[in-house]
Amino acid sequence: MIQRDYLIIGGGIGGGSVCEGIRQHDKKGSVTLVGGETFHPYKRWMLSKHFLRDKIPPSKKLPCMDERWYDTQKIEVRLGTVVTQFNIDRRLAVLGNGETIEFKKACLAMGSRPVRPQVAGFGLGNVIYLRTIRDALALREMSQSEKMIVVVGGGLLACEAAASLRQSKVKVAMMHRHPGLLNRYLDPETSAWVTEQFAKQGVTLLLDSSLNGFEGKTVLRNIQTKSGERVPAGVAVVACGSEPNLDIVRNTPLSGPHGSPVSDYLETEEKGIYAVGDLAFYPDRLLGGMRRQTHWENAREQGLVAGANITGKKRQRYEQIPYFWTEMFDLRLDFVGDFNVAPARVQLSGAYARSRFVLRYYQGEKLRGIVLCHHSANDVEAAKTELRQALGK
């Protein structure tokens, strides 16, 4: 049996950080991250972005740390490998090999997975789920040869998926239920803007369509809407949200409706257990009530926090500003605060001619958020600044 001091389950960034956040406060103590891609941590936020539309190689640009900062940091990383026992009681976890690892602590960085609706077809070949490397070199491939490219879905990854082939000279339509796009996070006059954008980029946009299914052998030949329409497509992008991965403590302490519950220092109830990044369910100190944040940015400060609270030798709270960012065409959107709830005022500062702009999001005479268009990152970090002092933090 496999002997470690900290156990680290999920390769993303999340997990990458904990080992980090470790070895900033413990240099000696053994440590195993577990992931189950090929690939060392990396930049998963560039995979609809540079990566798709530059071609760039995987071995550049995407790592987060040199592979060789594992290896100097004493980390044995185990990649293509996944956790099929986790048990609490016994502090054991059984890998994809059948060998155990017995573990003093542990962190859960798993992330998610995208939902797959739950419709006719959604197997087929040349129906994409962008999430990792390997999805995102299989869209390049096929964006080569494909003379329409269906993106199904209009929040951040649909959008930034869409522009990005769009920029590659690839015809692209995008198929969302909601008026507008990206209207989960913005008021509905910026959302009919944005929307604009993509149609002046030449993107075809099926609105108030809703998915019914995919048609087609063994590939994908069309896409059929609850209306009845059938929609030629050689290849689909299905960007409908994320669900966390907690398949392997379902049934738990660890596994709640809405991700693994933590305290505001990232532990679970089970002492010594902590979670991260996609799959943290966290109080949030700031904006009140309690939050799963699903961006790159949370699951890097996340897992810094955690890796040095779980040594035992530094006790901090997580506590952020709600933060993340879009890069659309030659659109840059930055989100500050909290986005879940419609704004019951919008305050705009600038004009949507210019595309350079700061909406302030109210409930009732509270700030809840700011988002900036086109501002540099000394603004955004003002924008920080100023949502702390209007919740008086």
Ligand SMILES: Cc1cc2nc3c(=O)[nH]c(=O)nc-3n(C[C@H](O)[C@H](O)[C@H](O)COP(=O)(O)OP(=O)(O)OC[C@H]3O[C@@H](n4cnc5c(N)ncnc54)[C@H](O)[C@@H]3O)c2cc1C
Second form
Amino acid sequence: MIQRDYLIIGGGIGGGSVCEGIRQHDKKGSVTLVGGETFHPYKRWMLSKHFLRDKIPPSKKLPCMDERWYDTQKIEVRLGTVVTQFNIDRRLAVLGNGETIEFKKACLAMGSRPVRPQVAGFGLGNVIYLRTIRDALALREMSQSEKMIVVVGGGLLACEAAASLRQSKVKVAMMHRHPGLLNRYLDPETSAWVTEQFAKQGVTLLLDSSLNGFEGKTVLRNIQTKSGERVPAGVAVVACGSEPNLDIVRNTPLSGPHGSPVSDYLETEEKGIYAVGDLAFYPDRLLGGMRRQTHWENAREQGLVAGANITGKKRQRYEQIPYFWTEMFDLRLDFVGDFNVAPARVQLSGAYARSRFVLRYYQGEKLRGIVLCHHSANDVEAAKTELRQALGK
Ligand SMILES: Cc1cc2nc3c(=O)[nH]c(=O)nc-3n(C[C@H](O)[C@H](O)[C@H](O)COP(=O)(O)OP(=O)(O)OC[C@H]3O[C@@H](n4cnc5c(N)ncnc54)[C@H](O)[C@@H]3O)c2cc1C
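What would the structure be for the form predicted in complex with the named molecule, rather than the form predicted alone?
Next comes the full complex, and the chain you just saw is listed first.
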């Protein structure tokens, strides 16, 4: 049986960062990183942006760091391998190939997967759920010969994919059940402005339209809306949210309805077992309440904190203002704070017409979120400081 001091499950940015955090504090402990994909941790966020548009090969620009780092740090990386069973009491993990790893401490970093709407034809060929390099390569390939691609959804991923495909000169339609794009994050006026930008770029908008099903024998032919409309499409990109990959810990305290519950230190209720990134349901010490984020910087920072804590040589709380960004056409939006609740009041500085503005979202008198359009990294840092100060932290 293989024995390890640390077992990291999931080879995304969260898992990769846990390895970095460990090696900052423990140079010798034995570490194994098990990842279901065949790539070392890579910049997943690029898949809907440059990677889709610019047709760059996977080895270029995508890796988070030089693969040799893992060798020099004596971190064993098992790619294309999944953990199929995780025994908390015996501290054992069984891999897809039948091997067993006995570990002292572990970190769950299995991330999330796209939600597959339970409608007819959701598994047809040419219905793409964009999550991995393989999905993006398939979409790239299909987009070269396809006349019309329908993107289902109106959130961040849907907007990014639609914009990149449109920039690659493909005809694109977006089907969204709400009248405005990015409505989950933006106030109605700004959402309407973003929607207008998409229309100006030639994206056909099927708004207020709910998905009823995908039609076709083996590959997609039409998409059906609940109101009975049939939209011809050879490819659909479905971006209707994500759910945490918690199958291996289902029905244990490591899995809850909102993710894997962890403490301020990102430790689960099982001592020595941590959880980070898209699947961690953590206490937000700055904005209050419990939160699960599915954004890059959160997974990166949580990985570093959990990596340090798991060694037992550090005891650090995770205390970051939530942050994410998005890029679509020539728009760059940065989101600082909490966007789960619609703002009661919005303060706009700047102008939509110049595509350069800042929005401050308030709940009562309390500042809860800041959106920056076309601002610098320094401005984003200043917004984080402003929000911290407003929260009195
Ligand atoms: C196309 C796209 C664009 C995005 N753009 C942005 C953006 O612009 N800004 C932003 O802030 N965020 C963005 N995100 C979100 C961001 O990429 C995620 O929040 C981040 O990747 C989460 O990291 P993670 O390590 O928690 O999980 P993941 O990146 O999902 O990695 C988890 C890994 O674990 C593996 N795994 C799962 N189960 C097992 C198992 N049982 N055994 C072994 N391995 C397993 C998976 O195969 C996967 O490789 C984007 C996401 C996507 C899909």
